[in-house]
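Have a look below at one chain only, the form predicted on its own, in structure tokens format.
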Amino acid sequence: MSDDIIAIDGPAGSGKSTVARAVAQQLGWSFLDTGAMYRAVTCEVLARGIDLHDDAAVGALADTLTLTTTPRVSVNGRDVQDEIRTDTINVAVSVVAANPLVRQAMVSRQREWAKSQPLGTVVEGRDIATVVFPDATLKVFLTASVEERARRRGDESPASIARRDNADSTRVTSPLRQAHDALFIDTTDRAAQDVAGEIVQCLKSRRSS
């Protein structure tokens, strides 16, 4: 098992998932999309008619779910890959992700998953470098203009992106913020493979220094 972890954080539409997958592919490492985990939990909460603001009920549910994120996202064996990108989930996921009980359950799973990987792991999300893996081998924070991020998302307007930015950065539990020692990259007008290459090169440089 490897303790090597590249932690990639950033706001919605900054390119985290695409870049993280590209980095993992270039290095031959595993990849984990933590945002998909929170979206999958949100899908199940809504499917069961549970009040999004009932922290105890939502947290209890999250602790019992069986989640997979590859090759497709599923909850208890139900494929939700397409459902997690709907407008309904876009609005509701910020509420679920702010639930401290849900975050506790997901962080535990994320750490366990990383420990089980034979090689290094590339993990992306909102609090990966600051909370989940504060001792990561390399920390990265991606961003891009609001207009560019909305264009990439396709299913969200700049206003929706801005709303989620505010919700993610002001929540009490594990807010979105840049780790003080993270590599900062603005991905606006840059190809994912190019950004991934910069991250891989940074990792190699640090290892050789």
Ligand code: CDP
Second form
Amino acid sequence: MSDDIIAIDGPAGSGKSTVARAVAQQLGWSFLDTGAMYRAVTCEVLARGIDLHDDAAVGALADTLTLTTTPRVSVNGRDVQDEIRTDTINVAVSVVAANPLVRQAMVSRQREWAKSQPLGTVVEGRDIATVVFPDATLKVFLTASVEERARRRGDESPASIARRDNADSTRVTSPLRQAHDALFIDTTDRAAQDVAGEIVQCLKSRRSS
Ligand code: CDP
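For comparison with the form predicted on its own, would you give the structure of this protein in the form predicted in complex with the ligand?
Shown next: the complete complex, the earlier chain at its head.
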């Protein structure tokens, strides 16, 4: 079991998932997409007809769910891999992710899961370096120009991305923030493998110093 964590945060379309997967692959570590967890919870809230704004009911449900993110995203055994990327979920997830009870439930699962991985874990999201793993081995904050981020997220409109970014950055509980000790990387015009290589190099040089 390993305590090694690379925590990667950033806004939508900054390259988090692709870069995090590539880093995990280069190191032979596990990978966790925490956004998929919030999206999967949102699918189940809507499927059950629960009021999105009923924090207590949504939080209680989040506590009981069985979630998987690999090889496919599922909630209570139901495959939601495609559904999590729909416009309906893009809108509703901002409400569910702002719910402190949901966040508490997801954060404890994320910590437990990482602890059980044999080597290290690369975790990506919005609050990973600031809240979930404040003692991570390496913290990274990715960004890219607004145009590039919209291009990468071709399935989501620029207006929807901007709305989500604003909701994520201004919410009270665990807003999207760069940790003060995070490595900042602008991924505009850079290939994911190149950015992943920079992160792996940074990890290695910190370990040898
Ligand atoms: O892929 P993209 O960056 O567009 O989004 P995502 O990582 O799938 O996350 C979807 C939404 O979940 C975000 O807009 C946040 O509201 C929320 N989220 C969060 O609050 N905390 C995390 N650690 C990860 C995602």
